[in-house]
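Heads up, the chain below is alone and in the form predicted on its own; it's given as structure tokens.
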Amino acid sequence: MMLKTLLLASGTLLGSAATAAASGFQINLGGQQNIGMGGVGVGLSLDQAAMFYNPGALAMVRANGVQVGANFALARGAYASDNGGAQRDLQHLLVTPFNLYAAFGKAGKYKFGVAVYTPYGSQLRYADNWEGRYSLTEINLQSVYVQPTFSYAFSPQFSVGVGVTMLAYGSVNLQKDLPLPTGPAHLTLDGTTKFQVGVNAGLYFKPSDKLSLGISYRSKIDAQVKGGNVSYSGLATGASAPAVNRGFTATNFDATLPLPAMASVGIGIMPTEKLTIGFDASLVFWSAYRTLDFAFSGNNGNGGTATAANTGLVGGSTTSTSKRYYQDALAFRVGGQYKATDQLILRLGSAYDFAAVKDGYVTPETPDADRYIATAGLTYQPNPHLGIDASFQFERFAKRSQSQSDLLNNGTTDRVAGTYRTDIFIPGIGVRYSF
């Protein structure tokens, strides 16, 4: 039980985020025009963000050109005890997704790009002395994918493309307190993820001036640490030291986490020349995620001679493996944008997405739970060649509650009993350049 308390979180902090956007803690940041309108993009050819929504788009979008973007996610969260007691408030803590396209070809023929964004990434620290502090504390994970794409039209109407998607960084820290009978220790889990590649591929289909409809699936990858350091500060010394650290000798840990494929289909709609609407429908494939799974490894010397039997130790044992049992979640999205001047171009949009995680599997840093999305953006452009895009998204969680009762059913007892609840406030800024 103690060793299933020490590493409830760390598998999810692999692939956790600011669960911006989207369920479980997957992010949907990929572009600042697509954010404004609720998120919407693979029914649409709006700009090079084309490669992160719906690769078959690409080639369909007009100009070539470099664009750049960054959010600025804001979480506001708060979790009440099962047992009564204070409000514990999360520390308020700033995480920036980023993207970056360039695409170069012949519009409506055939384009190149290379995309660069960071679909997972989350900083965040829970107060003092919180309910579920040897649960977790606090953690901070970055990752950067990167991915070559290629869209091919053969007609003005239809068009294809696809994206090689590489994890090519990711980093974890992880921290949490000890519950040690000579009182608290504090651990750290640190690692970096294997290189690792998936597929990103769409179809783009445009019958008319006023419609287009598009589909894309994106490919599970397994985010991989091995090798990550196990470290501690704060346990026995004097004369207890022997008995009560010898069961946290690992020096290592391996572990996996599935990113889940996802499947979209989205419809857009141009009424006149000024007005665009998009609709998108997302289903991802979240019941992949069954357990959480480590093994422990090296010697610190806290076991005396190292044999065998007292090497990778953490809570007193090699292994551990925690029960997640996702469930495949849908997502719906709509916006639209209106484009007033030449200059100045208007979005709104809105979203719903259900939440991956069961009733009864709740965790400190996936806090899931079906949620509620608004947005809205502009875009000013000086000139034919330079955009200048804003956005800004909403996030209102629903309540999330589970009793030790539900904990003791579900066999889930490795984490807290009690309620959580989260707002996410994520403005973004970014700049277009095409030619």
Given for the second form:
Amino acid sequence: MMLKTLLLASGTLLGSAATAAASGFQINLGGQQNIGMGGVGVGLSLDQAAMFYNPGALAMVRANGVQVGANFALARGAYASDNGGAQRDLQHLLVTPFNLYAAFGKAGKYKFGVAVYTPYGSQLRYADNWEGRYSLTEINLQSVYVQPTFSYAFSPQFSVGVGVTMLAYGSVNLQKDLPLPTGPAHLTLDGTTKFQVGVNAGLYFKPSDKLSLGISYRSKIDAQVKGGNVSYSGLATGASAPAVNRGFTATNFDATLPLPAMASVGIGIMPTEKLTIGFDASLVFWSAYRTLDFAFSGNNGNGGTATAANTGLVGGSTTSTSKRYYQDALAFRVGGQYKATDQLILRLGSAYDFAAVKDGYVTPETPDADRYIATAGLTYQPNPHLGIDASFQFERFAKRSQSQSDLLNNGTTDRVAGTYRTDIFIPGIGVRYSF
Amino acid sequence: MNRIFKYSAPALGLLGLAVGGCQPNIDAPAAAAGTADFTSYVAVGNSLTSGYSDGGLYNEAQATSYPAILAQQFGKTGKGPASFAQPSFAPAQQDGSGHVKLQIVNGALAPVVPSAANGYLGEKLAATGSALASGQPQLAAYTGAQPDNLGVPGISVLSSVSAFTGGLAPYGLLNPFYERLLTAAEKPSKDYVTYIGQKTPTFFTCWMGNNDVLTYASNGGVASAADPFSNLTDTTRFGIGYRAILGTMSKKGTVAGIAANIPNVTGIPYFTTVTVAAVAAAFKAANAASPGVFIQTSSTTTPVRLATSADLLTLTAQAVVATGAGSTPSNPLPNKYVLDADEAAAVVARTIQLNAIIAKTARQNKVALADMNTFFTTVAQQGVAFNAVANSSAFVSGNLFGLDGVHPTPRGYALLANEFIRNINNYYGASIPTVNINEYRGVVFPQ
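Okay, that one was the form predicted on its own. Can I see the form predicted together with the partner chain too?
First the chain shown before, then all remaining chains and molecules of the complex.
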């Protein structure tokens, strides 16, 4: 499989990804078999998706193969203002996190593979004219990792793997309204990220037929936007235009968004030939995300003749800083599968994710909360080479409230007080072909 | 393989849509009136209550007076007033007394006061052409029944009681905003305490006393000999007047309501926009030898001296400074454009005394107290960020104060309404929803 082909596929098919799983804007949708089991996978060697969950387990995957999977995440969000009044519903966007794996090698000895997946992302669009329009109206964050991977089994009990994670594509699109004295205007920040490299590595240990253990670590990558595009609409047009618009001269922005590191441990238990149970615990190092900073540059002439003093202004300032102060977040997952017949495998799972966003720091772009997750899935195998996997994941966010006094106390008044609730429904489908 | 994917993807998407049909609900607490009954609401007060803004009373600003916003929010509890009447002007006279507008002057934004010279800015005024005994132009009479918003611009506690008019004509013949509300027979005889006593509300708001310090302060600490209401009101007469007003409205503690106290007026843009430092810098730019700003003070020992940062210049001083006043000891900034440090201290001290009377009287009459002084001080110092919009007490750009530098914009009034609601909710165990102040305008910019 050529890298170029994969990149093309990612560009056209991956699209965006909803805030689908795990806290913050992390997405834990690596493979359809794993999703059906509550998202476990660090201590298992089910299929080529091991490259996502634990590269160390790849060498233990019996067959060579390719597989592709996609999810169709539909978030249902609601917001109620601190001031009372009608509940606001988010506009619903169907987004499709996607993954693709191919691996070849000598069974039980070594494997080469390549993985394409979307570990972080978010897409939200709020109702028109909602209360928080001056904080956010729409966001679309995307990231696509391409990960060439090598895994080696030292013995039938122990294998290691390492992958080079490459931020092949990343984009940010942030939109909000501007509260001008002449009426609301609209600001769009749009940019793509620079190519960055990190690592995804893991160990896998299988002391017996009935037990397996895994550890994996995926490093942080900073998604850096240089020279992103700043655009406005609805700026003042009348007599006040020179006075009002001169604070909006920037044409470009720079920003950095950390895609944090994650460490996981997992256990697999196979009490019988037909039954597999997995437990995972993950820690995402969200504390790397402290502030979201924008530096603006360029001059569109709104401030008259370009000078150093009137260049790079958005709202009269050349920078903007928004406090995030995320906290490291744990997630616990459990799930199992039962091989009912040679053609049919059934799965169930559950997970609990702790929120990365602290009280008083909830933003409309990530109305994060502790999440309860329930999953189910099945595989239909018409023949030993072909597997069709279906999964369904449901996520319920705990109700999250943020008061105006919280915002004032934390100096985070660039967001809105109120209560958020979200449910996400994620059906998924995948196809595996092994040989 | 691809075919399977192609056919199943839309089906799964539809499945997602189907199961995703259930929208999460947030069970917000329902609006409730608590122990209060808002079915008949009356507002007593001065210009702030009437909805006065930009140096005038006009229909558009009046429509967003804080009592109008309160009445609307009271309605959401199910125990609100069926109607809330305000003494608006006829549509053909919608600009009422006329109001200041922001216009482009010499390429820059500047507040422009309506006058005969500028054709009253094209405003539809309600002036009859006659003048009152006070010299102010008479306004067209309000002919409806007694309104529920009883706010009268310019009225003070002192001028609410006929016994305090000090030999001048009755207040109903002096104040055009009060005069227009009265019948011909009432004008010479009916004082404000009697006028508000004609209403029998189930709930009232009372915000009186501001003009008992503001009139003096805004005139740079200069009291007019001809106007008995232009000095700081003494505590004795304020106490008598305030007890009469609150006793009348609460029917000696049997009618629920809320009283608001007097904000420290030295924090309003009228006194904070033109600073001694800025004027001194302008003088220095014109003449490098300029030692600073010379002001006339109320002190008899040093009637003229160099201003310090403790002296407050009025917003109206701008035009006089432009003519060179204040640049030399022989041409000082006249007293009425300067609230000097002594005068400012006197105003603050009197405000504290009067607020003590307000607090005690509110307690005696068993009504809630809105501490607008503390609230305003916080706003003046820190501004107010609301749903990600920053607002401050800065002139024009701060969104909260209108072009007279004293009175709020509709957004400022919405902010005040929210503070009233917060206090009412606390005192009466109610849960009246507040408003999104960003939906109310700040200063109107020329389009």
